[in-house]
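Have a look below at one chain only, the form predicted alone, in structure tokens format.
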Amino acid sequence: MKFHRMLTAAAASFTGALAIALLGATPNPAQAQAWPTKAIVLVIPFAAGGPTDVMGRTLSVALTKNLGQSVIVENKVGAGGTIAAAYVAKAAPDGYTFFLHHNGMASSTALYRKLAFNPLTDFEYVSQVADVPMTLLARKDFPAATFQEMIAYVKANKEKINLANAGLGAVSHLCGMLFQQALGVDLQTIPFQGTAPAMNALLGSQVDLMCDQTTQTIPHIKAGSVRFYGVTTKQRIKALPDAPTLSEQGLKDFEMVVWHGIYAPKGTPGDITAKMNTALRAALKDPEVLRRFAELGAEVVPEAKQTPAGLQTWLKSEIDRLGPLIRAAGKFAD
């Protein structure tokens, strides 16, 4: 009997220790249910005042209202967004760090030989957010008034025409590569440190052509300070309803938009990412968010894409689409 009591006590002690260990190894359900209890950080991989930053700050206001805790934007700039992505991948998966990024999440896998993160395995997916169309522009005094004239002129003068972009890996860079591929030409590309200096160079007639998003270009298009040849979406856009797409003008199936998604560090509890998804979906219906997005030319993605699965599927498809394009162009960074 004494030996039996010793076995029973030992078993009870082991069971208690195992329960404590398991509780320490898994998220506390009560903590997840109470989330959030403090400020949440939304990491933006680009400089304050840029298009992605403006979108993030617009969302942060609505998310603060929906979650009952402050959502604070933190800009971590550099290396085409990879510095910020690596930072978030290594952040504590406690529900207080999220990440807003665009196409660069997909293009980084082909653009950089070494990455400190894996876009497909080091994050939890929350939702796609919004798409921003691209526009094809030229300096105001470029010697081609129409799209067809521009195509003919570029093909005939490809050795002396340059194409600006906002830096290696920027969506303007990707759009420019797709444009060259569609025309079968190899133009001189000139990278700048961001969209603003690239646009300033175009406005000053220091460069010839540029792909850039509507957040940056609509004021200049409406002011007539650039030549405007069309939008890069499959269908015409609300912000420029009379502007034809490049596809309908002859570049069949040409499409490049700046798409945005929100991520969390791998291991963030599923009920927390679900709550963030719910708050985000409500934000994407907020009249003030919709008004501000409309000013930017941004369009909220369909509800089917406003899911973790929707973002995951889209990211994988973009990696598969952009990878061959970038590798064929031979554009890499260390």
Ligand code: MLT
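Since the model is a prediction, treat every value here as computed from it, not as a measurement. In this text, the rigid core denotes the largest set of C-alpha atoms whose superposition between the two forms falls within 1.5 Å. Numbering follows the first chain given and starts at 1. Compared with the form predicted in complex with this ligand:
Each of residue 208 and residue 282 is a member of a different rigid part in the two-part motion between the two forms. A rotation of 20 degrees carries the smaller rigid part relative to the larger between the two forms, according to C-alpha superpositions.
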The other form holds:
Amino acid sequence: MKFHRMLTAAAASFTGALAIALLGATPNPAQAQAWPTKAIVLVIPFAAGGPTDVMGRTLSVALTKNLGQSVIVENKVGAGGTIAAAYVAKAAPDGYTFFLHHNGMASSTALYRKLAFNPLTDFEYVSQVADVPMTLLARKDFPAATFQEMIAYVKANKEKINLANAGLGAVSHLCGMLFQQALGVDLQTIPFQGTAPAMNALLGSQVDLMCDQTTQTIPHIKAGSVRFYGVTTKQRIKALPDAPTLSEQGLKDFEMVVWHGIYAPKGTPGDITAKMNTALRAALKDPEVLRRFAELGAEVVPEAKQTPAGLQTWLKSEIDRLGPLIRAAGKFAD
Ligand code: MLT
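May I ask for the structure of the form predicted in complex with this ligand now, the form predicted alone having been displayed?
Okay, now the whole complex, with that chain kicking things off.
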């Protein structure tokens, strides 16, 4: 009996040693099977505490649960999200770097003459995530209480009014650009590294106006700490049912919805992006994620868009749609 146990142990340790030797010698298909064996980084292209960060951190909690490994948010800020995109494009495609970004992935191709990444060739696609409306705000002491007063005041004082945003490529920039186009004004814009610091400047009355996502603005709107003129969607939204749209108040057809996607560096193995997709789909059904999203006005995309192809096709169509719009506005960075 004792001898038998010794033999079994010897056989087991021999098999183990053989397995270790083989693993060391072969370039590891088993690695993808075991993935994830360490923490995963989710890169966020804007400042902590802002809309993209809030979405990323909400998802990271559910993804950590679903993957059995920590998903850590890392904010890589600057240049309207393009610094983070360039960073992810060059990151190791080993399954431990993912990227959450929005419309900026498409608009930056038209806004920047030189870009250190190509959204269509430098990434693997995981899934679309959620759509978020935007809101038009002013500092609390801005001298215009209603939407109509605001329009009249901006037109009459265009040379002294400024507009905060999160840099060229940010949705706050894009929304502000559409707003200026609609009014036929050219306001001074003040870029920040995200709309979290821009919101601080608005709350401190250091800037006048800002477009921003409901994922950050709803608490401030409800607290009455900013002036709020309306939502940028075609229809009114559930999270702010009494708030009028900009379009219904006179900015005809004004529409801006922020879409989000998750990417990985090009070359990340397909079975890893597929596992991340499964974990993400489960996260998008997680009651805590849904509760938080509903509270902040974010709406999970339909299941057909929760696929790599869904994101890739949408990104391409947005590049085609936004290019002419941005080039017409003539706002470029070098
Ligand atoms: C944007 O304006 O693109 C975002 O709101 C930036 C952010 O998440 O801070």
